[in-house]
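Just the one chain here, the form predicted alone, laid out as structure tokens.
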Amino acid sequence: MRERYHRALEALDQDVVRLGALAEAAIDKATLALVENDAELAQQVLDGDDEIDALFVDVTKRALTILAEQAPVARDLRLLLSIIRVANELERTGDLAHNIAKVPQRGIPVGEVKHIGELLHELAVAARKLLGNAIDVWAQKDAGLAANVQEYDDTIDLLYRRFYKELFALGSDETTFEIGMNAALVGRWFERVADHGVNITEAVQFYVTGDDAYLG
């Protein structure tokens, strides 16, 4: 009986990195259709959204069944409660692929505009290497790493901000208010990609410290 739940504990972990896996894909396939404009590409990420959410409402519930029947204590219940907030955080970010997706889907090419395509790119690149090494985090379970994840939000926050200064100091000849909105929209949820990555190192610091300070 024992053998089986740790095995159950292992699969579930396996599938949140596997969870990862999707959501990374799909913010790199958002990235891409944003670049280039392609709205191909960009129906891919929508199509793709359904598989990123059945997972994560599969993994929340064996992982809610786990707690329920087994009623675990100390570290299992600490892994139990950190699936479940890492899978929720992972779910969220395939969100944000798809919204990001829509803006090329619909043919608006913010990418295009001046400086603010460079910018949006290198935010996108500098978000997704920071969810890339937080899921890297959650594979190894490495408190000490994902101290250095959290410091490289820095980095992103530095470059946000960057980005609206060059997005507000536009022209009315130089885009237009709907390109402009769209653009706007798109360095938040790459900065809110960053955030997701940052709550995940949390969710292992909680795991394998114990400290409640992290939960939140």
The other form holds:
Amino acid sequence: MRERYHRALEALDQDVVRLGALAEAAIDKATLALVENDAELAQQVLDGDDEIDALFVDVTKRALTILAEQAPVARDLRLLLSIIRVANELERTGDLAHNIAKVPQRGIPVGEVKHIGELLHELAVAARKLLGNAIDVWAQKDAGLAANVQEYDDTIDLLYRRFYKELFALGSDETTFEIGMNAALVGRWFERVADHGVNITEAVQFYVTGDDAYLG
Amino acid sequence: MSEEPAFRVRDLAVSYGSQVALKDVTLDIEPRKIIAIIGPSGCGKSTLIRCFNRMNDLIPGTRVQGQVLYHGQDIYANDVDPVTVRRNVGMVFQRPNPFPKSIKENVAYGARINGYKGNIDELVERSLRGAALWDEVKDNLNRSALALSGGQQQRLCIARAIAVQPDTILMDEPASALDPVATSKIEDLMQELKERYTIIIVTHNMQQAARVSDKAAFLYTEVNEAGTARWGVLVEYDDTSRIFTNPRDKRTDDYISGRFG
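The block above covers the form predicted alone; next, return the form predicted together with its partner chain.
Every chain and every other molecule in the complex is listed next, the one we just looked at coming first.
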């Protein structure tokens, strides 16, 4: 029996869930800061990114140690690869929250531009919902639920396209170039948050089924 | 499968007296591949590997049912001489067991009793080179084999096995009594040997099986309801990469990942 090893793997798995919770909270705060154009709240997101990065590095190092010391195989090997991948997705999600928060932190009021602000909020809520569901899929290792989450990404893509059209339709007198540019970036970042969520669900599918088609 | 299998095993069962040791084994072994047999103690790994050259015949009361076809020939057929089988299917054991003779005599021994007509010195050199031992012993061929290190002795046993020109080599935990450096040498040697020989290895070392073999057979112990009898069965036989990343059977997964069933 290799109990210590399996306990270490479980702890790592749980810490990925913890990393997920931190990334979710960062996206929540960044969204609120954006919508309310709250520089102080935005600053909190920027400060909190260190915690996400530190946990990411810790998870990765422990995963490396397990690889080196325990030579995991079969489902343990697939779990460890998935842990490394998902931790990476979540760290990137934290970076996106950081990027998004930078906008209100610098006082650029993209949330206040006509219906663009509303669409952006809608996109943010949808991406956040997908991320949350993806983290649930990870926590429960539920490959069945993974497919639902992936399907929901289509809704986000549609929303993103609508947002983009509206953005192009904005007259140059209605906003400044800086605001339009930042709105475009923020929209793109929320869409990327959803993509990271989808990647997380694929990692779960790989772990559960062992089918390497999910690695791509 | 592109080539005729070296071995075709069909519904193999082995009993010692009234005790069934192994049953329901069906598998094909491709030539010039390394096949690892893995599984917990008492699951019948050694019993299985000994079926490939009728070593089980040497244990009184052994009964073998089913078929072991070697290049299409049933090696348990009445007219088959087990000595001939063992000439084609050599064996290396867990503990190196050189004869208390010179290095040269150890290698030449089998060939001599088989009435080898060729040049003995050439055969000795070729076999020692084949076992990656030549460079270490070429100046001391008349030295006692027992003066060699454990790892060298094991490679000498491999040289002795290949000197009689078999086409298959059975290895029953060939590196379990060796240190890591000697183990690596044996593992590297196996990769060279498989260009010419089919190799079947029993190993307790999961990482060794993962490193060296092309295919792996996982055996597991089944117990009857009363708990009074246990026997080995073949649970899974597949490409080694598949077995170690995504085995089909949960018992395989549990065993190789250290959980046990």
